[in-house]
Structures are given as structure tokens and as C-alpha cells.
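Have a look below at one chain only, the form predicted alone, in C-alpha cells format.
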Amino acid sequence: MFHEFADEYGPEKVVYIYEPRSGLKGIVVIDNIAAGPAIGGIRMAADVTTAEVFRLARAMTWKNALAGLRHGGGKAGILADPHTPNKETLIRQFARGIEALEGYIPGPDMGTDETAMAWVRDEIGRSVGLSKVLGGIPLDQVGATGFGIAICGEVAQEFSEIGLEGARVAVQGFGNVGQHAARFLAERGAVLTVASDLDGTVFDPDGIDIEELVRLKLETGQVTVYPRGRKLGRDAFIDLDCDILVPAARPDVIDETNAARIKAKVILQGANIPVTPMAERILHGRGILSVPDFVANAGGVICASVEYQGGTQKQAFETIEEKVRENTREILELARAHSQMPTEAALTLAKQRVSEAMAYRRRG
């Protein structure tokens, strides 16, 4: 089945895990381990597919290569509602199913968190994104990915007409990544005017109080309970005026059917693979600066790598700032010099680095 995806870079392994008594169905894709063991999150969603997990694993290969980490790319998926009452049972069984896959280091992703990673570590002795009491760096709690997005935004303003001071920000997916991205961008002078989640969209051109919205989302699970602003459908963010858009939810939310309607001048990809290849071309043709996911949202995996090597939260944030700033500038300078889309420039550089790492491996 995965012959559709296979190329000279991978995948190295595609593993299916099934436990009929509990109904556990899981997928693991170890894409490339030339630079070291694959690191990547466990996604929990009822509709996750092999194709999605492979695309996410490949994005991790590029992301880890660009960040200069001693890790390859991998990803996992559990086909279940993340709010299921037997979540712990499913995750523990899944962990036992991946115990022998020593080339894969699991971390949190959509539908899983530091608690889930504690269950995984308890079962097999390896995971990242652990809570502080277990000696980890809870990357979702500290906002590692969102911090990296804000650093990316700082650099992007040098390549766009949009500066962060006073910039109107739209966040699609007001979860762990989106909330922290909004906070860190606001610290740099931006204003959150659009927040979208599963229940709908809040739009307030005068600015949304981020801390109040975070509190309400934590209490109710919804953003539309926010007392001010207009309440719209969850996909309304596509048509709303903003300067910077942060897609921070599911894959492919920006595609060829809606890319022409985007109002933002800068897109900082907070989610993994949130923009389709065709949409990237449309956005580029419209003069919109779209910074690819494996550049913009690398903060999370950089934090996970620092944790895996025994580093501290302070070291993690210093490393995120250094690597994301350097990578964003290098990619955008290459794109400008060669009249390329940033995604093209990033892919070219990532492939060069992975190919070089592969050249050192024993053949046969």
C-alpha cells in the first residue's frame, strides 16, 4: 500500500498495530533514520489515515534535517476519539506495540499530551514531552512550538511588507500551538483579531483578550463563548481580514478551493502540512509569504530533542530561537535569490542534508 509514498528517502518501516479486544488500531511510519532515531508525535484522531501519518512523518524528516537535529523523521497515529474514556488503555497498549521499534521516539501530537507520554514511558521507557515531575519539558505547556512560530514571524517581517507591531493575527485552531503562538506574537506587538476552533470563529477587529479567551476555552472547550466580537462559522477565518494567518489545526485546511480567498499577507504554518502543494503555488502567485511547516513549527521537536538529550527548558528555548531564526532567514533568502516559493527552497535544502546523512550509512 505504501508504494504510493516510497522514494529514495523512505519510508523505512510502516507498521500497523491492532488489538481486537480493545479495538486499538494504530499506524507507525518510520520514514528516515539516516541522522539518528526518528522522533515524532503520536496523533490520536478517529479519522487518521496511513497517508496522513506518512505525510506527517516525511515532514518530520525535513524538519529535523533543517533543524540540524540528530534525529530522523517518524510519526504515529491511533484511530480513536481523543476523548474516549478508555484513552489510557489504548495508549498503553499502543506503547507496548511499538516497544520493539527502537528507531522511533514518540512525543505528543494532536490528541495526546504529557500525560499520554507518561503512560508511554511507563510502558516502554522512552518518550519525550514529559511533565516536569518526570524530568521532562512539557512542550505544549511551555509553548515551545508557539515560541518558534513567533521567532519565525520576527524574521519573516524582514521579507514582507508586514511588521509584527500592530499586525492583525488570525489563528485557526486555538489549541496548544495556536494559543501560545498568539501569546508570543502579542508580546512582539501583534494583535489577535481572529480565533477559530471546532465550535466556530470569534472575530473582533479591536483585538481579542488572549488570556480571557484561553481561560474560557479551558473552562468550556469553546471559543465562541467569548463575550465580545462577532461569532461566525469555524471556516470563516478564510474570508476575514488579517495580516498574519497561523493555521494550527489539521492538515490541508488551505487548499486550491480557498487559497485565492486568503486575506493575510504572511502565513506562519503552525500545524503540520496545513497547506496543500497547489495552494502553496496559488498563495505564492498572489504575493503571500507562506513559511512552510517544517521551518515555522520546528520549536516543538527542537524542544523534544533537547529534552531527550537531558537538556533544560532554558536550553530548549535558546536552541529554538537560534535554529528557527537561522533556518527561517536562510530559507527566505534562498527563496528570494532563486525566485522560488519558500517551500521549494526549504525542500531543496532539507533533501541535501538528508542525502548527505544517508551517504554515510552502510549500503547492503
Ligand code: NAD
The other form holds:
Amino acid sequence: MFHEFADEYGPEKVVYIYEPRSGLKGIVVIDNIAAGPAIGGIRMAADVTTAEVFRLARAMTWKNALAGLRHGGGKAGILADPHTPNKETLIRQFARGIEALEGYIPGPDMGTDETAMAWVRDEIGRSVGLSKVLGGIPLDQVGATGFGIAICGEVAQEFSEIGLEGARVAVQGFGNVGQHAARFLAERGAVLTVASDLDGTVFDPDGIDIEELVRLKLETGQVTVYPRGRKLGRDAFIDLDCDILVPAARPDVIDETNAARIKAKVILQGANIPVTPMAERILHGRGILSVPDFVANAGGVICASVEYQGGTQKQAFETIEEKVRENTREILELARAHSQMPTEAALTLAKQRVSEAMAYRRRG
Ligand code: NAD
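For comparison with the form predicted alone, please write out the form predicted together with this ligand.
The next block holds the full complex; its first chain is the one shown before.
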């Protein structure tokens, strides 16, 4: 039930959308709109849960506030396999279901992309993460989130013993975020040694050829077809030696049962909520620098907000660089000054900003 998630920040509105004939089951959580209409992705997955959508919506509230965007946080979920032949029908129907929810601007997330966003725009006239022909900045294609993660890594090296030059990087979830994070980190001297997806893990301590792996993943959908290195199970990344870990798949993959085994010294959270609160404490106790999702992966939503205001790709990258660099430094400095976990420092700052924005709203 939603009341277990309700607090002084939200959610503002929760809408369930059900269409028995097509089988559409969707949920929209508009968490907080004090800073402006909520931007957040539509996640399409066969196992997406209501609780997941609530938590992701809140993560967007913090992320958008920290990034200083004129947007609040929200998220949507469609309970369906993203490979269903029915996808366009479901997305279009869902879009019509959210037409009146003007406080929510949908963007892409797992299982949706710029094509899905084009269908949404066609139905209701608003969405972000559109393709270039529709005047958008295709944030997954250009690698907005991965770029932000690399900028975050640049700042993190000033606060840890790990420099990017020669750093061994493990990417869990070699999808849009993971691939571009690997690319942009490699441009800064790092070496991809571990990459995983739903089917398994490839581990090559000599370095994985990122372009080759991207091509193979595109052609076959699997990283394990990579011709070199060792092939291991899906969760092998937990125990593999590396310097930087980028979890870029699903929530809660690092929890209290495995946090003690992580080998990385720096974690740049690409996925949303990939580390549980308990695991954050374990990692912090072990001296591992874990940069929270709503700081590290803000590149995508910053790009979306620049697109929404009619900006160019160049402006989007400049804005991502400026905001992610500034935010990461501010949070890591705060965390250091108060001997806090970065996630605590980030949350304190985000709450302050949301509360300030809420103070401008009409009461009652
Ligand atoms: P994607 O679907 O392109 O990629 C996800 C990848 O993770 C796929 O290769 C999939 O095979 C793999 N995967 C799924 N479950 C896995 C598991 N249990 N173990 C290993 N691999 C697994 O999705 P994406 O757009 O890259 O998003 C990834 C994560 O990043 C999501 O949590 C998303 O919410 C978050 N995120 C995305 C963006 C963005 O710009 N796309 C922005 C911020 C946050």
C-alpha cells in the first residue's frame, strides 16, 4: 500500500492504469512537484513492482533537486515484457491514461526508448528522450548518463586512492548506461575488465575491447559471446578483482549479504538504487567510496531537461559536466567534513533543496 511510502515530501499523486482487454497494467507515481513538473522514466518490465516505482520516483525527486533542475520527481511502471509484440499498443494506451497528469513528463527507462517516447508524444504531446528528427536529444544513444558517470569518476579520484588512469572497471549490466560509462571512463584512461548482463559475465584482466563488446551485445544481446576472457555466472562481479564498480542494471544488487565481498574501492552507481542502505554502511565501514545514484547517474535527466527547454546536445553535455562535477564535489566534501557516507550527505542536501522549493508553494 502506498501509505507506507508517504511522508512530508510526497507522493503528490499515485495513479493506477488498468485496461483488461489489452492487459495493460501501469502505475504513475508523481512524488514531488515543488520545483516544477516531475520528470522521470517509464520502466517496462515483466517484474516491475509498485514498491520499485515508489522508490524510483523518490530517487528522481532527490536527483532532480540535487541537479538544480526546474523539475520534481516521478516515475512510471508498465508491468509487461518489453519484447512483447503488443508493446506499441500498451505504450500508446498508457500514454492516453496519463494525458491529464500534467505534473508528469515521461522519459525513457529500462524497457523503453526514444521510439516509445515518440509514441507517447504522438498520443499526448509531451515526453523527453526523443529522437533527433523530433527535435530531441536521444539520451541513450548519446550516452548522457554514462558521460555523467565518467565525470563523477573524475571527481571521485580526488577523494580516493583510485586514479582513473589504468583503473580496472567492472560494469554490472552492459546496457545503455553501462556501455557508455565504460566508454567515457576508458577515454579517461580506465580499462574495462568485467562486464555482465542477464546471461552472464565476461572477465578479462587484460582489458575488454569495448567497441567489440558493444557490437557483439548489439548483434546477439549477450556479453558472453565475447571471444576472449573467462565466462562466468551473472553475479560473478561481486567477487571479481577491480578498482571501480559501476552497477548499471537493477535495484538492490549490492546488499548486506554481499557487500563485504566487493573488491572495488570506488562504486559509481549507474543504476537507480543498486545499493541497499545496510550495504552502504558496510561499504563505508570498509573504506569504499560509494557515490549514490542520484548524484552519479543524473546525466540522463539533466539531458532530458535541457531537451525539454529546447537546448542542443552540446549544451546538454556542458550542463551535465558542470552539474555532475559540482554536485559530486560538494557532496564528497560534505561527507568528508562530517565523516558521513556520501549518500547521507547527498540526502541531506537534496532534502534541504526540496524543502526550500516546497516552502514557496501555497499551503492548504
Ligand atoms: P538497459 O536495459 O539498456 O540495460 C540494462 C542491462 O542490464 C541489460 O544489458 C541487461 O541484460 C542487464 N541486466 C539486467 N538484469 C541484470 C542482472 N541481474 N545482472 C546483470 N545484468 C543485468 O537499461 P539502462 O538504460 O542501461 O538502465 C540501467 C539502469 O540505469 C536502470 O536501473 C535505470 O533505471 C538506470 N538509469 C538509466 C538511465 C538512462 O539514461 N538510461 C539514467 C539513470 C538511471
